[in-house]
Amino acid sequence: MLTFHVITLFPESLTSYISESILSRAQDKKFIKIKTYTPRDYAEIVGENGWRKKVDGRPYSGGPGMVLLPGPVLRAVAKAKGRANAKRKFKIIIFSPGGTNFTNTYAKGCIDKKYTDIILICGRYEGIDARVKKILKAEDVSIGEYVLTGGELPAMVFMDAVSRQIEGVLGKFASLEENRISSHEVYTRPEVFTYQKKKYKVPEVLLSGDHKKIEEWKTSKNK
């Protein structure tokens, strides 16, 4: 079983997605496990009346925004790792726009390398104190050249794409779109669909039964 450990200030933001469809079934069938940890649970209490747990601080050299403190994040990761076990193989990831590009090849590599645990650290605000990456020897990973409010969306993308690479998660492994030509046009019934008095037909080649021509058509559409 592959266990994803998500370090996030907002664990509830993941609940709906990981509780539906493929990820939900993958958990039910024990192909994967998803655990969340919030740095707030491992933060120091500040204020005269212990009114809040401090998880962020102002950046050195000034500038807007706040930076996540290293202590709470590191303690959350330590909780995720638990006791040392030679049978467990960890990978630790911090999501960052400037990180390694996340692709299907990368996702498959996580399975091929037989990781038992993948820790996903979700940043917020202006980011995470850089010492966290150095201490944990974590890898920066990016799902695209754009900036998001936090790392929770990338974490969900990552878990979805990696889980699909586990044989059995999709039922029939042939369902894995990555192993097929998946970006060609696809159609279903009816053969002729009418919308606002205009008719839209399924391409004739898909109705021909000629598998060679169909594959050629798919290949041409995939370019």
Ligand code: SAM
Contents of the next structure:
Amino acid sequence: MLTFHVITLFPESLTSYISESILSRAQDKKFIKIKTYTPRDYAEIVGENGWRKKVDGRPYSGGPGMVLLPGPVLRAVAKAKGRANAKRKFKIIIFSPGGTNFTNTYAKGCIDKKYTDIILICGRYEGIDARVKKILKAEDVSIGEYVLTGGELPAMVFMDAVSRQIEGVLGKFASLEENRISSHEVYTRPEVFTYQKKKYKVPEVLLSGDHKKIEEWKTSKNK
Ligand code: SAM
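Please supply the corresponding structure for the form predicted in complex with the ligand (the preceding block corresponds to the form predicted on its own).
Then the entire complex follows, led off by the chain already shown.
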């Protein structure tokens, strides 16, 4: 079983997708496990009333936005790692818009390398104190060339794409489809769909039953 440990300030933001999607089925079938940890639980309490748990600080470089403190993040990671065990193989990832591109090949690699535990650290605000990456020898991973507000969506994208690479998580047909990223058009019933008085037909070749021709058509659509 592959365990994802998600370090996030907002664990509840993950729950609805995890409980409704392929991630839920994969957990039920014991292919994966998802655990969340919030740095807030490992923060020092500050303030006169002792109520505020400090998880961020102002950047030394100046500028807007706060930076996540290293201590609470590292303590959350230590909790996720738990006791050392020779059978466990860890990978630690920090989500960052400037990191290594996350691709299907990367997702498949996570399964091929037989990690038992993947720790996913979600940044917020201006990101995470850079020493966390150095200390943990973590890898920065980006899910695309755009900036999101936090690492929670990247964590979800990551877990979804990696989980569907585990044999048995998807149905047989769907598993075969994993061998390629396809951009060909797909159609279902009805054969002729009428929209605003105009008729839209399924391409003839798909109704022909000629598998060779269908494959050629798919290839042509992928170009
Ligand atoms: N200037 C900061 C930087 O370059 O890291 C922007 C931080 S962003 C507002 C807050 C957090 O969202 C990041 O620390 C990261 O964890 C996550 N994030 C935003 N966009 C992302 C992307 N495209 N891929 C992966 N993580 C992303």
